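Next up: a single chain in structure tokens, the form predicted on its own.
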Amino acid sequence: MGLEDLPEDWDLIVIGGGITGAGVLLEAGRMGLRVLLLERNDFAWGTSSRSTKLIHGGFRYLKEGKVGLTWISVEERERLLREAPGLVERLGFLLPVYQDRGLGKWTLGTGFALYDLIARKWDHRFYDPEAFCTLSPHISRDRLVGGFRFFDAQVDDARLVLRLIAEARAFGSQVQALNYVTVHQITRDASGKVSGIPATDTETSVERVFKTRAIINATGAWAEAIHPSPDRNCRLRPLRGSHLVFPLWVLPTCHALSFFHPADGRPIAAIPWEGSLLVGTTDIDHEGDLVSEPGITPAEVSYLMEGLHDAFPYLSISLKDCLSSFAGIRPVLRHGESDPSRESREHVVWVHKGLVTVTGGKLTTFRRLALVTLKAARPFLPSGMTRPWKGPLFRPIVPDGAKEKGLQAPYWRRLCGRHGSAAEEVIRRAAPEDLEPIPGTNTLWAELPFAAEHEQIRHLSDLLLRRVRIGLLAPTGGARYLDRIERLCDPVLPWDEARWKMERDAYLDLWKRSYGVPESQ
């Protein structure tokens, strides 16, 4: 369905595509609201596609006394392991203790033991450098007090906008998302209360305006260009994290390894994810302007391979071997203080005449920020929607023809993860061959030509980056990959060669200026 062939009238518009807007989508279907969301590019092309990739309980929040945020963040993070198989799961991380730096033994013992007091289950332990040395051969030893283990869970952040807005997408036609659709401005009446927008097919320039009480403003860090703050004290403070992405060859491990960096202290991890090795993040305010697609630069990369090195002295990890880079901009409240890594990770609502903004907050919690925003926005809804769904997140998957197919069980969880119920259509359409994974990833072929059929393709950048992950995983972006990939979805998308061609050389261009490797500095 395209913008020219929507309603007119809608009980509430949410604007963002991000892991807030979907979880907003959602929550207000189930309520039973006539709702459309409108992404400005593709659905989660910012922050929540260029995460760390972590559903994690916040312990480091436990340190700044923020109980009640670390408490939440458990619960959910808790709640998405048992409803989301395949797309979060568990994550054991290792965590090293020196004498000469970062959180001794007894303030993390204490800590973890509050981590896991919330959690309700003994999760962490202590190891002597001896044991610990054993599950992470490759630590620096110098002054090793030993090392904890603890767990925590990991996610594909788009896949988990992607499923958010399919399963709202089951509603029917009173639930509607479109990605490439600019909202100009918020109209209003003549007293002030939020009448309507106007919006563009940034794609085709189809203009449309439609009627509504109520927006929710869930542009995270681009949200102040809609609604400036109405606290001066209470800014948006747009601070970019960034990650380098190497074969998991270079640090073999099953666990996430957490350490200190050695110049400011700040934690950085290196975690396996999708078969490779994901580094991250730097956390330095970003300078440039946010319509740009961000990429990481020279100092950052620096920055994270002199804490590789530090941590890991045994190893030669390269930068050459490195095989992509991805950068967000974390949308953050600045509360004055000059480090940035010191700055608020909580949420805040903005209410004004029917517009509802929020920003901030954390991708495990988006759950409970989307109850927050859709409580706030309560005044200017229906009355007769239905109290917010207390049960599963997602619907139960019903079973399946893998073994028929001879997916192996693993793959099929992944599926199901990951596209919920249509992992099913996935295999039932897929040739034998097209159900192995893509080399150096866990992606299956089949993948593709599903996702550039029924999620809303517009570029070849959307699928490579955000439906599937070819572009960070695959050396060089997948470009050896690019002419089975065009064999594959050519049948379902409406491109000619020239499109083709056009996309190919677009996306290997963006690819080299935000998702490639500069050098370090």
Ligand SMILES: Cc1cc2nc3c(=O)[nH]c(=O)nc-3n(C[C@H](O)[C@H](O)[C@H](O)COP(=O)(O)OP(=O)(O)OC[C@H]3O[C@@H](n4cnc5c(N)ncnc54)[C@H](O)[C@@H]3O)c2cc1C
Contents of the next structure:
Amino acid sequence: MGLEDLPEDWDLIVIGGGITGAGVLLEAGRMGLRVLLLERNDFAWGTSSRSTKLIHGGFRYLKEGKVGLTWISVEERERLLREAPGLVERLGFLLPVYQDRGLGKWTLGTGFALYDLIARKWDHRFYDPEAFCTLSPHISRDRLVGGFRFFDAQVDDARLVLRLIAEARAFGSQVQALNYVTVHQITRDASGKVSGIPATDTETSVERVFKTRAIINATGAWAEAIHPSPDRNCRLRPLRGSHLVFPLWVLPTCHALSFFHPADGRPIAAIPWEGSLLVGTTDIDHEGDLVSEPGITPAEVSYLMEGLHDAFPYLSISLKDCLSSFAGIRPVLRHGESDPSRESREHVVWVHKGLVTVTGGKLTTFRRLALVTLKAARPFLPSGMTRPWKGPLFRPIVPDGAKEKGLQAPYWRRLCGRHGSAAEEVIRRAAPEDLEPIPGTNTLWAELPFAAEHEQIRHLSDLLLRRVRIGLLAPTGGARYLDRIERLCDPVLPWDEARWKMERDAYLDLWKRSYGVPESQ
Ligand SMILES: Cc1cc2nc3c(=O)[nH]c(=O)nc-3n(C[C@H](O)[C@H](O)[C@H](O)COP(=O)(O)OP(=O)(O)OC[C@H]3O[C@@H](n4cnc5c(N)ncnc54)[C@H](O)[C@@H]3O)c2cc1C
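Same protein, different form: I have the form predicted on its own, so give me the form predicted in complex with this ligand.
Full complex below, order starting with the chain above.
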């Protein structure tokens, strides 16, 4: 389906295909609205594929006294754990406590007790230094008082966005989502009320004008390009957060390890994810333009490496072993703090005559934010739309086809989490050798041709960086697998030899610029 195939008239148009836009699309579709989502790049191209990938209760919010926000986040975490197994999975965290840095045992213990009370399960525990070091043998023992274990959850962020979009589409043709379509402006009637938008396919330059009653501006860090903040003193402050990705053998662990950076006391984490280790994040003003893909800087690399070496002095973790990096932009409101990490992380919703701008939403609380956003848009929407749905987020998954294909249970669970009821389709036509994981990852080869055929990719980078994540997880972005990927996906993509060459070159060039590993400073 292209721009030219869509109807002209919609109840609601959502601009931006990150987690916020995808969440609104799903809930609006469920309410029976005719809703169209338009994304300028690829789905989840923005911050929603570049996060720390945690579905978390927000322990930091407690420190800021925002108990309500933690409450909502913990509730949503528990709901996602119940309803999206294979996509959102429980993750244990270890947090060492030292005599001379970070928060103390009693402060942390009170915070974790509150965290567990909200979740209604007693899930944290304090260990003395000896016991803690059996859980985390590589942690620095200098002035170690002990440490906590607690639980949160983790996700494949881009796949969560894609699963929400796929789920929304199941409501029928009145719910549509297109990538590579830019919205430059909003048209209004004589009274100033929203009436529609002109939209352009960013690659074919096909143009369409759509009519709509209401628009949701879910463009994250780019929100002010569509609608400036109503408060001149409270503009968006783009903050960059970057991560390094290592193979898990550099720090073998089944728990995520949190620690405080020696230079500024900020919390950093080393998190096992998809067979690799994510290390992050930084939190600094993003001085670059907001159009190009962000990338980690040498100074950020040094900062993260310094944190790692300080926390794990008995290991010689080397940048040479690093697989990749990625950087995302936080849409945070400027409240006059000079230290980026002290700025509030709460979302904002601005309503202006049929245009609802929503930014600053988290992965964790996307469903709640979607409901808040739709409530704000309600006066402009057709009457008679159904009330918010209280049932499960996703439709039930089809019967288990894994056994006959010999797929092991954890892989089937993972496929169901990522693809929902299409999981069976992913493996149905796969040759036995394509039901094997790509080395060093949990991704099956069979996921590639499925995504290439059914998941609206335009470029090889869409496939390798967001439909599957081997661009982050395999050495040099999976360069050594490109021949096999081409052989697997060629039958389902309309690309000739020249196009394949162009796509491969463009992908490797992009990877080097924005996902590679620069030297530290
Ligand atoms: C480093 C980092 C780590 C984080 N870690 C976590 C975490 O662990 N857990 C958590 O819950 N949250 C986390 N967050 C927060 C969370 O990732 C973001 O707040 C969230 O992804 C923002 O989603 P969004 O949909 O609002 O914005 P985005 O994902 O940025 O989506 C906005 C989209 O709008 C598109 N767009 C922009 N302009 C236009 C236009 N004119 N026309 C059409 N489309 C347009 C962009 O291309 C983009 O894809 C993290 C954030 C960062 C930066």
